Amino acid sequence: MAVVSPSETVNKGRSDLIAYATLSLISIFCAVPFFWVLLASLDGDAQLFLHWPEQWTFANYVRVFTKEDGAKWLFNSLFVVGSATLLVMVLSGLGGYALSRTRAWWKLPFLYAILLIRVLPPTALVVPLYKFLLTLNNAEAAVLRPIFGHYARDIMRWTGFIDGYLGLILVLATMQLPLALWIMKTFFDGLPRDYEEAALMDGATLIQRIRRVLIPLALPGLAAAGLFAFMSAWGDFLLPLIFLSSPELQTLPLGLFRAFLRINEIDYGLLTALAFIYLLPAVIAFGFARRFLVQTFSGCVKG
């Protein structure tokens, strides 16, 4: 056993006490914004300095949901993003096994492809891929309008591909599929086959593999996958602002946005009570998913 001499022990103690005292000061550094949001969002005079207040209040919260639009823009946020990432979760897990189980010659270069969607620039795409949605709105539109006439925009407000539903989520979620992909493509290849093999043995059905066997195994990556194109997709502010444009289906960062640039006077407590909304669902996504973010990272599932 190696003996260590006190000098060593006191510069392991002044090197340990430096790390926790650069990472101390990060934290709080990186936790001041969190805390002023959160103290003015509970403040009778919110101002644009940090300060305690002087009359708690939960009225900034109220106007958000009375005088505001802000049930709407949160629904319209959840619903969007809820969808792109139930989507994603289906078709990566269905694409990470193919990708996983298949052994082709075009696999690593497809994967490599995919992956330049999501390293190129969103701002880059948003030119041809608007074009691109558009004319299938028109097409829409062409169909719908003849049959349902003055009915038809209420349709396309959730079937539209421009300022519609249906547009803004699957180009969020093109954007978060090739990670998504990656990550369970991975996973995939951490689960061992005698799971697979042994179901099969026992004559289960595609079906029955897919429904009682690798749902299950795949539910850690799933979770994974779906937390990242959560917290990505509800931090998108480009997206929704280049595709929507009806008052009806603003989300929440448009609508703290828009809350901001209106007013002549910044109001301070409403735009913090706003943000705090807005962290809460990635917050509360990342506090259900956190373990199996953890367990997909550590190693999957040990056969």
Given for the second form:
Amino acid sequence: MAVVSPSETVNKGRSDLIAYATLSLISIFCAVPFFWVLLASLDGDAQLFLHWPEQWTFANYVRVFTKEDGAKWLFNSLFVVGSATLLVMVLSGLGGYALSRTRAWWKLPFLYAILLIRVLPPTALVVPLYKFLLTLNNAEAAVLRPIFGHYARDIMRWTGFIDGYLGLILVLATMQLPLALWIMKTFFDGLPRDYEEAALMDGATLIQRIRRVLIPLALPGLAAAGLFAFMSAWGDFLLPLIFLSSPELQTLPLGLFRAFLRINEIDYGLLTALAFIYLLPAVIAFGFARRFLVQTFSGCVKG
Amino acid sequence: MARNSHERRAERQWLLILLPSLVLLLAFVIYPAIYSIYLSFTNEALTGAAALRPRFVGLRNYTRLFNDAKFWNSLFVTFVFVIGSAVVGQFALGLISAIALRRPIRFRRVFSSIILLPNAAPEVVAGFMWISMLAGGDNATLSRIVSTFGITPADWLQVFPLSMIIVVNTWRGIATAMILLTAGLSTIPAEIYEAARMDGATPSQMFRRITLPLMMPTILLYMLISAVSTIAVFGLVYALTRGGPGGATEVVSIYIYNQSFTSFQLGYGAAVAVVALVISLVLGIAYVRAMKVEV
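For comparison with the form predicted on its own, would you give the structure of this protein in the form predicted together with the partner chain?
Once more the chain from above appears, this time first in line as the rest of the complex follows.
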């Protein structure tokens, strides 16, 4: 008998009130720092301190692209992180499919290994990684220089392993691979096998199966894997800090960090506009990823 | 017979399409991890005589490590950082948020979106936001807030550096805790609470006798995941304090970076890295076992 007594409704109202109060407090804690970036970036007289702008302006955003190299940084970030994300989607789509369907002996060791790889702190890997990439880079330069002469430098900017797009893209992608492979493997585990087994029996080749089975069915999984890879690579600061040095290749986190280091002349309007430009794609991606968040984490919980 | 040959061909193809991922992981994760063990036994450096001709020095880096007060300090700072932000801060606020958001109240989506927001902020942006919040001077946000309660403002990052990076990392990770713990809460059947209510249990009794015990596996998993990811935090602390003042916030990842790329002592930095790798791996193995992976 579900009879609600008066005292219970009072209790319920009071607990709701407590819930509202605590959630409001936590939300304020979470949101206030964002107000500074948003308000200061639109302020003609931006300060380090949170205050309501007296003169609203878009000039800070304009200056990011005219006075500073904002456009270049944004392009570099989008190009590097975008390429890494695409690479992760392709590799994890194929690899996750294989990991889900195979019955080979290496399946279990490989899955354990990618779980353990995820716990290794990147800072503990960058020193040997730097030395290894430097060796690759020198070897590549030794091959390219005799062939292309002084054009080799321009080519190395794209294909170099240190201070080149290629190296950063590969390393960024590799760091996102374990989670992406895990997401895709779990995703394919949930797809029925009948359709592809029929295709297999009909003698479909691997390429045919990938085109007809994998690509159309895997899109939702790939979207999740891609979003997580994008968000993590977009926010990463350590890898560009270590593997990039020339100004032409600077990405947003580096440009932002260096702009903040000019201690005597920090331009807070410019800085916060830059921060907001850097923040926006991350927040948009997070908005899209929201519905996958629970699945990904609860997938971890259930195992 | 036909099926067997089909299967064997299929197995070869599975390995083939997994190969690119395998190569990348071997080249850029496994090999560097092993290489760092080798480096830790040499006097490898970025500049100077040792850079040209690195030598094998046996356990010298490790004996130096053992007697290095700065190394022990960085381990201690990391420990406090992990306990303060992951085990206490994020967990407490995440659990409170998860429980409050289970009630059928209005604006649930708004609240949860706002709580998720800090998780989306790139490390450097998060760092700068909090430099603004915690700056010295009476105008800074935190100083203005506390002075309404009659507390004297301070240059927070200078006076309470470790506590402040714990606050900031807590801020950033409430979302992860909330999501995981929400998933854990949703696995507890509502009938158990109904039955307890019939028996006249109070909310706090229900929390201690039902919620906490049934949530224990989720909580354990959360603790391991968040401990491991907090040990790896670099950019956020680097943007906020770069390990200072005076090593007060020099977590292990910053110590490794400083030894390798500021002091250019790659061999010694690698020894510190090996310690960090071992600690993370031990936690990781505990995590994988607790997860009871079924594949």
